[in-house]
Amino acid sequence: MEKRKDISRRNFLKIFGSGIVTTGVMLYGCSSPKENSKDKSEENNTNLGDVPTDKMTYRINPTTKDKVSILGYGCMRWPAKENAKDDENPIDQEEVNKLVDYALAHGVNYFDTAPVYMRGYSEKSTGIALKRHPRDKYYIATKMSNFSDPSFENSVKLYKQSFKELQVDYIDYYLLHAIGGGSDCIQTLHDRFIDNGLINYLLKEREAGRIRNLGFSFHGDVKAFDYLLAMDVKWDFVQIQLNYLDWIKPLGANIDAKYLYSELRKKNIPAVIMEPLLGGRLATLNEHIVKSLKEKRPEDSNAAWAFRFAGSPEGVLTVLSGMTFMEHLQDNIRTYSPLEPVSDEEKELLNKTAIELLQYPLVSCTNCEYCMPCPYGLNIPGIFKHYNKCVNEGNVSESAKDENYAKARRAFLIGYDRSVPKLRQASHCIGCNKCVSLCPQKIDIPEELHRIDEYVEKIKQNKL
């Protein structure tokens, strides 16, 4: 198929103007090529049965009655071919098509997908994945990204082509894609939705059936989430970021996810739940910060108790992760089958394990690359990445004098240049500023790029 110019990545991002680590899942979408490979999947099947089959638990959508697994499959983070072209399909279809249909066999019943995800071809993968499959034994979510182009023409054509791609003829979840970004972000909401009459069209596609639910996804300023459930529109469900860090709303952060959740609430429109492990931080945490957790529960992996408490508050009706392993997608079963909610006790050392969390200078990175590509080439989530696991791990020091400094400076060094190539490091960071816009976390990107680098150089030097 050939590559379509208007839901590029470039374009899709203009819009948006000291311990062992314990973990009992890899971050997620950020293992290497090599653990994707047939052997490790055939290795990982070794364990099947011992995931239950006939125990996932279900919420019942109030519109339309659709009885939903709490367990959502986002389909942004496919198994990749090694070295794709730039210019090619980079999905593993074979490798999709043995987790779609585990994920069927196990009860995971709803699929989040987008034009714009991996490359553009997402949604044709996902559809050909769920094709092998009787139509009412799954749901399926995409989304209107018309980032490049919002006029009506283009956009109609946008949402006529995720029918074809996904052969269907109807959605069941569609939604208004990453509402909150832009440099003024009602006029950015009027231009892709309001002015140019989509979301009349769109009402009327709902009336015809071929959207059974409508909803949009908020991803950036809290003005576009409060003017879209203050128009006279009845919304089906709402996507917002929630996991138990966000839920406290930290000094300075762009997320609260007890207020978005409430303002749900009190309208009664279900949630669906995007980022429960902010990119994978939450599943690799130092072995000090998790004690509490793991004395409470040794078997459960980090993992467990992000995804438990995403899933716990009624009203939320799925929630999303991007399995891109086998074991992924087993530990996440395991945990939604069935789900225990966290009880108030739980829920009171999660909270303080997020307060503890929030002392390490962690970067609020979720991975979702929308910085991304960088014009001056750095790999911003790659030295965020970076950066953060040796936080975790115990691997940044304060002094020269710490006890473990050499150790802590060789895994930094060695580890920054092995994962981060130099060309596209933080030393290469001219300030330019664009990537600010894009970030939906309101990470000063350019300021934290200053910071990791004079770390950088100072223990280069050993002058810290």
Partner chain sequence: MLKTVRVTAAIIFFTIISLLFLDFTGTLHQWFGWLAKIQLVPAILSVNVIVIVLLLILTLLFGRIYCSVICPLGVMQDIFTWFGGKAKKNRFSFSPAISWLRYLMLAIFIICLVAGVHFIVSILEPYSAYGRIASNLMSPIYDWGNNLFAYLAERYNSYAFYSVDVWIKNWIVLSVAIVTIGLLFVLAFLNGRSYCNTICPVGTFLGLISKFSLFRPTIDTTQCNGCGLCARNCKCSCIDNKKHVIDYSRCVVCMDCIGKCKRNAIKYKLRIDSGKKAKNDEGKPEIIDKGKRVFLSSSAIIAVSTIISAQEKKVDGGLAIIKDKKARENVTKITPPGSPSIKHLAQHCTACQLCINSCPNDVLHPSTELETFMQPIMKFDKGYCRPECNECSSVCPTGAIRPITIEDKSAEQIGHAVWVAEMCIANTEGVSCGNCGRHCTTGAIHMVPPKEAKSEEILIPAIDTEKCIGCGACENLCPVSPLSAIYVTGHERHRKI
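Swap state to the form predicted in complex with the partner chain from the form predicted alone:
So it's only the chain below, everything else dropped.
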């Protein structure tokens, strides 16, 4: 009966414009206290029912016995303010608080940030939001981002800064940030952590209890990964990139997820997963692929498939998702409350999906913005995002003779100007190559930009 009542109310809302703010407010005002305590989402969301608060899957950290939620909150994509000035904190703190409260209330307890995220404001905002909750209710992960100046003094300064920004006296998970970059990854590794004595300092901090778990995040050259694992250091966890696309084929130079994961398993090191969704790329899929997934599980979102895949391996401690929108948070909570591991049959389907995905000329950008700001003002992730969107929507034509060429051309060009201002488009890339070493996905950014620019030029001139 209860359920029926709910549905009819929802229908009522649908008729009178659900999702309109005023309706939400009105409803809030006149609903009973019991309903008030329920999820807000239930009022403005689909008919999937409540977002569960107590069904989250947890994994146990073998070292500290932390009970970590399989869904971890990536703090790299906090909602931005509408008109933030350049020198101002770009994060909408009120929204962050809302998201953090909601996440905690639904069992999410792992928050991953870094000093460099969100133009350097992520730690501060995350700290403000979490400070409003008891310290034992959440785990904080942050990183040593000493890319520009790896001196010991600066690194320690950065480390201490994190405590201040996050307003904590211990850090649950501390990572050496982005291992595997640089032209010589081993040399870079030595410069950043070993030769300057930083690693010893951090190990002492772990002994002192200010770092509860020490690990590293890995992007790039696998030599660095092997090198660190072979070192005489006990790594409490390692953060790797894993998703069903990287599982079958390394997208960049060396991101072979299957290898990374199995190496960690051998040593019984828990894996923290990043890029389970490839910066949203596995959420916006080609129509054809979506259909095949929907046939299997009609109610699941595309993202849910990716998250289930990433969370299924037992050695995974938590799967990070940079959730900007409440809807994404809710969707992910649903997926993991509880996690239903992917079956072998489903794995096979995802495998096939990945092979199919690789046939599209997508740029493997995850919108991490490590390449930004481009010294020449380009919006690199914006350009790639638009291009990928058009690839997925079938708006990138092979030839002017294509059936929907005219429509695709219009959608591509108008959409391009909409998503990226003219002065920030690929045509302004001079190929200085400053971004190349910054990309954790190892994309040859200038080459891709020039390829896209050539395509734009061709369709503008109708000479495809």
